[in-house]
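First, one chain by itself in structure tokens, the form predicted alone.
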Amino acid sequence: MNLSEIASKLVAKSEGAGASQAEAYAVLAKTSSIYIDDNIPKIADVKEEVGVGLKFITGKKIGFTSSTLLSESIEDVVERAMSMAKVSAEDAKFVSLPDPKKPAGSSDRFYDQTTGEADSDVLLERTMTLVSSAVSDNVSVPNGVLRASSTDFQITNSLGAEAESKSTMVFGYFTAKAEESNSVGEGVQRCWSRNLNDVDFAFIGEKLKHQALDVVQAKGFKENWKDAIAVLAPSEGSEMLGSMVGFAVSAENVNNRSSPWTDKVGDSVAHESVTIADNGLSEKGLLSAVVDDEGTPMQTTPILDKGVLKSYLYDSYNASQVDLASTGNGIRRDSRDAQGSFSSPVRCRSTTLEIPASTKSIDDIIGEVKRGVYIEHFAWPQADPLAGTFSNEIRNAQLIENGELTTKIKYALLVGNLYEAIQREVVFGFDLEVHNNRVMPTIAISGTEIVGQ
């Protein structure tokens, strides 16, 4: 059977069995994998998976469960769902699945083909590529990994909703270690796209190299400058606020009550400087696809237009307890790892979030920066969703003073409140990469702190 047929079998069960309503998620997953292990590409994996995910409705009682389909049948299924709806409580929140839209676009919009088709020799010669470019007699690739998938999903419920999308992914996570003097450094490097091809991986690794032989050179931070200017690569500003923003405008948060931007569309939240948009048909998206993990057509939301709320992003059981549409934003699937999608119900995510380029270069932003820090790497980038807070361990970084770098730094602290930078101006560079699901540039936020040892 393929997935349509898969899926439409178990929501006519599910019905046959006495489902008010039913919703099924049907999923082929393809990931092939190279992994490092000391400069040498030691493992090749390939995993293909079919899964599905059913819910199954009883007036306001919900049952969920998954399967591979390897050991069970469709009946065995259906027959857990029932169970499980049975034994649960009502959910008063609940109102009704999403009916059918019709989605703009193919299925496979977002389907690259020699990323879908490709196999263990062609991301073998992808890694030594890297590898060969990080390498050198002080410098090793201690591991890594890169994997190229390919999902195909099909969602059918019993409303009449039946929609399919097809999409590929790239993911790699790299590290170096540099040795010089008795001293050890660290390189990491992650690359997310949609297309193989657009991977530079010689320059990832060039990257790697550069960035571990930095940390052997790099000093420790003793002092402690207040109120300084942080320009933060692509990579760690768009965890730090891709993650914060991400959080605050989940319809499910702001119905709970937990987002600090709850009853605010139509505020500023932030400085006029910031505008940021959750795009589910990104060219660049790792989660983009015609519809949604539950069918509803995906869509760019404007999320904050020069620094003012626009909208939240929401699924559709979030958006029918305040009586809006779903946004699209009801998501399964990771932008790390297609493998199983199926196994939970869907969250209401952001896709994917975008803040559109500026004019200036990195060279730009440092000239403009009296006195501060540039970060290419943090231990972990990170602020807390709900206060805003951070402090994180600077792993890679050089100080700026009157517009020029000059000091290689490392054992210190950032320290601030993001909530906060972002209602000061915020400078955005005109580098945009793909990090997890964001489509971010290097970002510069003031007020914060550089804390030594």
Given for the second form:
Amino acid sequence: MNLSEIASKLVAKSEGAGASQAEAYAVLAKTSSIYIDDNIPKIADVKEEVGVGLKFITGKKIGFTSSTLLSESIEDVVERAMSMAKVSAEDAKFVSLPDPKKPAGSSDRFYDQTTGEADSDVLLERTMTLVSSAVSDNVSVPNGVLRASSTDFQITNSLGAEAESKSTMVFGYFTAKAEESNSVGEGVQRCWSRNLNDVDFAFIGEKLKHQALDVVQAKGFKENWKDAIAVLAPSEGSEMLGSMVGFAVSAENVNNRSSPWTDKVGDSVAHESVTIADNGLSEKGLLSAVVDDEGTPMQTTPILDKGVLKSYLYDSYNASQVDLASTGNGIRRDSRDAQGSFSSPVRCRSTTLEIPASTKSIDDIIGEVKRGVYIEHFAWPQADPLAGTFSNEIRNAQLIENGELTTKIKYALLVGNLYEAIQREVVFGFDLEVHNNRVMPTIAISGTEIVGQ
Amino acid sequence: MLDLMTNAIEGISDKKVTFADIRQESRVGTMLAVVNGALRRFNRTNRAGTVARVLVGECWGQASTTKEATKARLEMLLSEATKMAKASAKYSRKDIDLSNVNSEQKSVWLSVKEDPQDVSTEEKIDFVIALDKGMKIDDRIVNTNTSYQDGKLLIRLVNSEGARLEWDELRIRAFANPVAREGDRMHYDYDVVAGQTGYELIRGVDINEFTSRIAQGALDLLSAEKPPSGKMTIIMDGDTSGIIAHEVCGHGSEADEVVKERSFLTGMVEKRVGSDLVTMVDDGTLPGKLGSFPYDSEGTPATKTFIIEDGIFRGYMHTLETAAVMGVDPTGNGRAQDYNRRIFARMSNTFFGPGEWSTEEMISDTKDGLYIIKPMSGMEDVVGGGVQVSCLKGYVIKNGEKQQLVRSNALAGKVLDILATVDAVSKDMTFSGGTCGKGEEDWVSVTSGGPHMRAELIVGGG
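Switching from the form predicted alone: structure of the form predicted in complex with the partner chain?
Below, the chain from earlier opens the complete complex, with every other chain and molecule after it.
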């Protein structure tokens, strides 16, 4: 049976078993990987996973179950879902599954054939290109992984929604270790793309090497700078800003009253320099699809326009609570791992958060900073999504003094509050990069503190 | 199934293959989530897959599928894995001898007082709703989130050295998280109970105590002050010391990071790495702990490994391969998230050992410092040995007394510097179950924890 037949059969059998509504998500995920260990390909891996997720609804009682169908039949899955719905508590807020709507293009709009068909031999060659660029007498590549995946999913529900979407994604994560006269440094580079051929592996290898060598030369920061400007590389700034904004605009968190931006549509929540949209049809987005994971066409939704909160992001469940239409933000898939998306129902979350490119280069941004720090790598970039507070360890950075990069530093904390920081002017670069489910440039924020060790 | 898997392994004829194994996993589980007093999610899963691994030189090929594990399909997985391993092996620099691995033929089944599958769904739903509603102690608690999960994992494993193993693992977890708001200020608290045990863990939860404590914790944070920044004396609670044990010493002691000399702890065996109050253990055999298991994903029995003993570094956590390379016994730390993921050196239950102090004595003995409680996350720095641990809250200590509450903060420093300054360790131990990722992914169940510890660290508060 193909995915469409599996999904249709699950829905039909659920209806036959008494479901007032049913929804089936069936997915085939294929992934090839190469893991690097100590400069060589340590593990070559191929995996193929078929999975289904079935939502069985009787009135306002909902049971969701998932299966790989290895050790059970479609009938077993339906039977389990039905028994779950029987004993479940009512969800008073549930209204209906989404109505059928026309998908935003052909099912393979976001599928790249080269990526979808890349086997471990192809990935081996690309990966070793990166390793060769990075390795030198005093630089090694201890760890790395490159994955190329294809996802083909079918969503079918008992209201007639029936859609398929195919997509591809590439994810890479590599570290380099540099050693010079008893000092060590680490570089970290990730790559994200829908198309394997868009990734310049030799360039990433070079960048990895130079980052590791920079860290070797960096000195532990010993001072304490208040009211500093932090210029954050796209990998770091997009993770901090994207995860915080994504949390604040998810209608699930808004309806639950856990979002700090609850009841703030139309209000100015950020400086006029900040404009962000959620683009489910982003050409570069790893979650882009012609429908979201419950069958609603994906779209572009403005979130912040010159600092004004324009909209939250909705899946059908949360949209129906406030009499609005879904914005196509019911998501099960993950932007770095194709396997396992069937194992949970949709969550209301961002697809691809995009910030428009400015005309400023990194040099332009740094040239305007009197006192601050340019950060290429944190231990892990994060900000508390409720309070906005952050305190992140700097692993690779360079001080900025009077518009120029000066001392290379490491081992310090960058401290501040991101909700407060985006209420002051934020400067963005023109260097858009894809990181996770965001397409964002270099970001400069003010009012931070650099705490030395 | 074990016969089918054994036959497939025995059918490998390629002389370049020096080791192979096949593992089949089947997971069944229930997840319930309640938000603001109402059931929001009720999920059950049945996820199964089969993975074959093949070793050629020092390179592995691995192929997995969720399709039915017929003889032909198992042979196909081994064939694909062999082809990939041989392609990578042109870069191989040495052979790995795994001829002395565990070749047991055994079935090991976990015994619990009350299997969660024997508890009615209605009872589980009642528990989660009660836990969620219990947190609504004040109008300023604007959001409550609660979840319950149980999961049973059945694993079958055969390898080319004759092992035929099957075992199960049962894990259970309840989590609660209140969010408090006053004006534009919002804070949360949380707590979790988790273990490799039966439903008796849930029956032991005092719902009133559990929920009112964390709800009050979130409310108290609404008036908490920003913590001071800089280097200072820190008393860490057991969960926080456990994160440091896990993230920095633990990941740095995983032998795959040592054989390639990436870890800052490479070559440190029998060297002093901390004050003589510092002992650290990884123990996958602890009954009831979330990170325990009878065998790791390679079929090696779980063991107790002393990593640091009285300040002296003793040894690493090994997979089959790293043990063979370093000429020691495997320690049962070769773990994979699931059939889709690789096996590499991972922790189980990791913690610092106890000392002689009471927590009260440690506080009263501290003139000026911070008492840090409740970690939120940590990040390893295997190369540099640096610490980043984000924590939810703490208290200023002045002249031996716990004073004002401070909000979220991060602890930092170089771990060898920190461990050298440990001058007080408590008798009491706490353990928290959670999941661990390595290199930002590959999640496995672990426990970390330990005693209260006093040391010098850098603090930054947002």
